[in-house]
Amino acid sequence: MQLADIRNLLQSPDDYAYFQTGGFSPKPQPVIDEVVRWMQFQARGPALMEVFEPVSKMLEDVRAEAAASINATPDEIMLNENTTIGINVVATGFDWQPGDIVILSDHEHPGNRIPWYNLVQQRGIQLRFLSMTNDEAELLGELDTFLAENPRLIAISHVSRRSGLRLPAKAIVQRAHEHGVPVLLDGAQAFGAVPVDVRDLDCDFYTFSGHKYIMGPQATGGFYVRKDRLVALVPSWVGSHSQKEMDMHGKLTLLDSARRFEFGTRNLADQAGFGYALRMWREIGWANVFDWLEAYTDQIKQALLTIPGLVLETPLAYAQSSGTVVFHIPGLAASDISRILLEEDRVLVSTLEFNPQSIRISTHVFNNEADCDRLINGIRRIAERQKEVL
């Protein structure tokens, strides 16, 4: 499979110029087919060993594929439904005491806010919000100030959903570990868009989704816990399949892998689709994906900068950014820009909560020159109308 094949595998790819992969991706037909194939296979009789055993093996193959994609080992990977589940595993896995400090950023998704807000109310923890800035020295300087307060944890995005900034994650982890502070990286906007190597990052926890840049089914994703952190992370929710052994009288030993966080009956056909998508990108070559994203995203940035009055919020240098581009046009509401682009140009972009002006564009390898032209021409026309009004 080649990069150029992906667009042709989508349903009606020319209907919209789709720049919302950072929210939800369209799905290639082979991914859909894989889900259907496994659902039909399982429907033959899920309890039959001739069905149960292949399905169980498939799940472990998906786990191995997910682990390889971030340079982890399979026993460090929990397969789940979304990025927020991994955040909650960490948030509920610590013995929090009143006054414990958690460092977030001011760009976090509600999924990496609400679990911590809940702990503020339930356990009396305190939050510090790192100011996202494209100035790396300034960002790390503020981090050092917060680290001096002896926080219990840093939970922060690898790539900012609100600016496209690729954080200096390795430097953040190094500084945190010098103070004995573990780090959870939210990889929702990074996984599949930029290289992720948890060994190189040296993070303690990494959580990611399959329905964005991976183009897997909704309700797929994973959570990485470094093996030496496993025993310190106490599961709040467990159930059948979490155990290594148990008896009839209360004895319980959990699995000594990240599978201890998985339990109960789940839709494993979706995970098969996730695995197919991961294999698809491995076959194409992750480096080819990342190189394409860099070239295309840089092209869009340069085109946006030719529009009078437009303010680019994403770092221009790709090494500090990703497939996410954020901009605003002073005096125009993001909701109006988004609505006009959709109605007049059939271009789908994203608005951002708590940020009434900014528009987010998420590029992917299925986007083409025609998509870029529709996007830029639409924004240019909107900006010119604004100029006429003024």
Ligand SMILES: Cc1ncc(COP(=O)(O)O)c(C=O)c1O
Contents of the next structure:
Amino acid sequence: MQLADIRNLLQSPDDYAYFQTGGFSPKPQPVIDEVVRWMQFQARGPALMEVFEPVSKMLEDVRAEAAASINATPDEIMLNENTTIGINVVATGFDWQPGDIVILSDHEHPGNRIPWYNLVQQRGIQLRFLSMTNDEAELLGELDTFLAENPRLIAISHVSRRSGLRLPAKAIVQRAHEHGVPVLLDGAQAFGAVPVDVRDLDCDFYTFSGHKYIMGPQATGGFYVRKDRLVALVPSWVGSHSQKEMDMHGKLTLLDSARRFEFGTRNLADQAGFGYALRMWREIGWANVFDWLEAYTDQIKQALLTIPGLVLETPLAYAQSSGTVVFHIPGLAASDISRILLEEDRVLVSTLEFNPQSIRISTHVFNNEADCDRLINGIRRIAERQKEVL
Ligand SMILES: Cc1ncc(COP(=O)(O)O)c(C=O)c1O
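Now the other one: the form predicted together with this ligand, given that the block above is the form predicted alone.
Below: every chain and molecule of the assembly, starting with the one above.
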């Protein structure tokens, strides 16, 4: 499979210029077919050995594929439904004491806020919010100030959903570890859009979605826990399949791997689709995807900069950014821009809660020149109308 094939595998890709992959991606037909194939196979009788065994093997193949995609080992991977689950595994896995400090950033998604806000209410922890500035030295300087307070954890995005900023994650982890502070990276906007190598990042935990840049089925994803961190994380939810050993009288030994967090009956056909999507990208070559995203977002940024009055919020340098481009036009509400783009141009972009002016464009390899023209022409027209009003 090649990059250029992806667009042709989508249902009616010309209907909309789809710039919403950072929310959810459209799904290639073979990913859907894989889900249906496994669902039909399982429906013959999930408990039949001739069904159960291939399904179990498939799940372990997906785990191996997910692990390889971030340079982890399979026993460090929990397969699950979304990024937020991994955040909750960490949030509920520590023995929190009143006054414990957790460092977040001011760009976090509700999924990386609410589990912590809940702990503020339930356990009396305290939060600090790192200001996500594009100025790396400033960002690391503020981090040093917070680290001096002896926090228990940093839980922060790898790529900001709010500005597309790619954080200096390796430097953050290094500084945190110098203070003995573990780091959870929220990879929802990074996984599939920028290289992720958990060994190189040296993070303790990494959580990611399959339904965004991987173009996997809705409600797929995973959570990485570094092997030596597993024992420190107390599982709050466990069940059948979490155990290595158990007896009828209360004896329990949990699995030595991140699989201990998976339990009960689950939708494994979706996981098969996730695995298919991961294999697809491996075949295409991750480097080809990242190079394409760099070239396309560079083109979009340069085109946006020609629109008078428009303010680009994403860093220009690609090493500091990703497939996401965020901008605003002073005086214009994001909700109006997105509505007009949808109604007049059939262009789908995102607005961001708590940021009434900013528009997020998430690009992916299925976007083409015509999408880019529709987007840029639409925004230019809206900006020009605004100038006439003023
Ligand atoms: C940075 C970030 N974290 C977490 C989430 C939540 O992802 P999920 O729905 O997979 O839990 C999102 C979703 O957009 C996100 O952008």
